[in-house]
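Here's a solo chain for you in structure tokens, the form predicted on its own.
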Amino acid sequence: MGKALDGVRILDFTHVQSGPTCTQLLAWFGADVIKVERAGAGDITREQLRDIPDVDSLYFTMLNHNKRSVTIDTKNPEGKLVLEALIQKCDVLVENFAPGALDRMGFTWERIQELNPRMIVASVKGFGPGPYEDCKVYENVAQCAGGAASTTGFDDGPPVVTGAQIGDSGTGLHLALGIVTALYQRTQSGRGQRVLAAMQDGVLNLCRVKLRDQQRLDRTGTMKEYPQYPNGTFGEAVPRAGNASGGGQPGWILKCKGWETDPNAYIYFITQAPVWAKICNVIGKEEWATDPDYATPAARLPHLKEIFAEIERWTMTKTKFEAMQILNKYDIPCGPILSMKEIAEEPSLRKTGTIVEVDHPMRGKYLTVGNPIKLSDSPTDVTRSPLLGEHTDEVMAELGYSPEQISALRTAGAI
């Protein structure tokens, strides 16, 4: 069985979060990706948060899987020859460079067509075109700049960024769709193009909701989903709203049995309308089913701090565990909050590909995080990560170099 984009050949230039999350699920997709490093040094995050010494840190491997890896001096004219000679060979070249850094090197994108018209030059940037669009751009600045701390944390505190990543991965995320369906049109078209994903732009999309309530704020002066209603104040742009859902049905973390010792004993609960009279019934208060203040959608918004307190007397007596099998049986919306430790440790995540073991010839066995995306007819194997430098005699034999030719290179400093 093939995979989904055998035959495709991505040139990556791309370094650290954004763009490898890109160019590694397109080869887990089958693509063969080509990852341009420096001599010596490589991409910067094999050195980064290193816990085992003089080994690629988890920070690289968990990011460049099923790739190959060639060092070449792009600064050496026989090195720029040999890059020349990939862009002509390749379908899609990947970066995230600062901006203009692509042009310094030569390679400015009517160069690019010169050399292959059906090429793809895909590129992620901090900001689109407009007042930032020369400024560099990291995963919390991007968080900021694109809506998600600014709507994150609670009323009463701070501006807060989210441990996920929807900056780097969620752009790089954003990236891949681009290229793929970039790939699809040049099948219609025999042309390539240029691919944009900005960061800001990326977080933005994931906060598409928050754009959403600021039209709604501006129109009425309240939303009556926030915790801010009925007591609270509501100002110009759309508050914190802790652990509110952010949608039609209301939620909040609660605390479970054990949370005085355990920072992550909570759930997330859902008081979904249609399973109100089964929330009254569980939680032993089948009196709101049919008491008017409680009854309805509408009735029950200037009550949810008091109807999450009396849920949470309720779930502190149960496990989260036990407490999410409960209310499974009932069809009742929740979830657990899942440490890092237990999701690492959940077998049914490791049966599904979700969460992979791979074997590294110098740090041995680790964990990382398989592909998200199943595919019935192009299933993810998940291979290591390249080791620096790796794969440059091979990838040059392909593009037609003698082993004599491959030495003399290296000699000159240019592979």
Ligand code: CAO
Contents of the next structure:
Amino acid sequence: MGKALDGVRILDFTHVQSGPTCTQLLAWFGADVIKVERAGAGDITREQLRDIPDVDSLYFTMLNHNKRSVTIDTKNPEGKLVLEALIQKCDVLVENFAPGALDRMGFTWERIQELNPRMIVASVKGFGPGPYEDCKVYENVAQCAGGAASTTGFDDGPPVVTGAQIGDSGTGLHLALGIVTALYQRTQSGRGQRVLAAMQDGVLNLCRVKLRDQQRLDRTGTMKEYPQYPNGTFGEAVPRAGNASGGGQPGWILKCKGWETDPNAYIYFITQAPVWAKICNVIGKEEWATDPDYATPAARLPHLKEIFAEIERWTMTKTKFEAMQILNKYDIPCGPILSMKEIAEEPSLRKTGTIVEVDHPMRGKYLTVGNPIKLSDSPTDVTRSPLLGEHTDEVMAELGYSPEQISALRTAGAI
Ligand code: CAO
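Right, the form predicted on its own is done; let's see the coordinates for the form predicted together with this ligand.
The next block holds the full complex; its first chain is the one shown before.
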């Protein structure tokens, strides 16, 4: 079976996490992704957080599946010519260098247009145009500048960053959508264009509901579904809401059997309005279903703390999986707090290809997250990440270089 992006060639000039997540997705959809790395060194993540000496780290391997690797010194005049040949052959150039690095290399938008007017140039930067546009940015900086950190954590504690890499992988995902959209527009216009995904913008997009809440707070001075209501106080900005649900159905994380020793023996429990009577039955508080102080969502809001404490008395008598089984029978929305260990061992995730075992010639077998987006006509086969420069000769030959020319360029340090 063919792949959705068969025939699309990507010049992958990305490094670290944000850019590589984007090009990995494109590779999974069938694009030929040619990763250009610095001769001799490669993507810095190859050597970061290594668990086996001298072997590409899991950090690198898990972000660079299904790609080819070529090494080119793009500051070497002959290396620049090789890059020019690649620009002429590819459809999309993806990069996430620090602001201005591509221009300093001599590859301005204008120059790239001269070489290939159909080329799409896609960039991740920390910030869009404005006071911070020249700044280098990593994941947690984006989480802080995009509004996530100020709204994550508990009211009486400092801002907190999340383990989900919303700044890096989240922005990579935004960029991938921009790229396929630009490819689609090119089928009509015949022209390339620039695509920019700024990490601050990507995080803010994912924090959209908090900007909603800022305006509600400005208008009314309170937000009844937040734990600060009715006992605490609201300031001028959206406060940290602990584990409260972001929507109109109150939820909280509750202890389950074994919580004293297992840090993940918890369940997320949502007191969804349509199943309130069932919740009351399950926890043995049948009278709450008709008591005017508890019977309606509005009446319950001032009592949420007490309600969750009562539900927790019930969840603490069950393991998180037992609680799930019982609650699912009644259509009560809930979810176990799963550890990475439990996720790695979950058979259903292996079956769907969301967790995949990959074999690597130097590290052996390891687990990775496969393509989370499933297309019925474009199945994903996850193949291992390339060794540094593994495909240099192959790609150079495809560009029309003879073995003698390749050897001369290697001697000159251009590749
Ligand atoms: N041959 C020769 N030189 C190369 C090369 C190659 N194949 N590939 C890259 N380089 C050079 C670039 O030309 C640039 O040199 P100059 O600084 O002289 O112009 C340099 O390597 C790239 O540097 P960088 O500034 O991008 O890298 P860094 O490690 O100092 O910074 C990062 C990393 C991530 C902070 C920065 O790239 C950045 O802000 N990127 C945009 C935002 C982003 O993606 N952040 C998320 C990263 S994932 O957490």
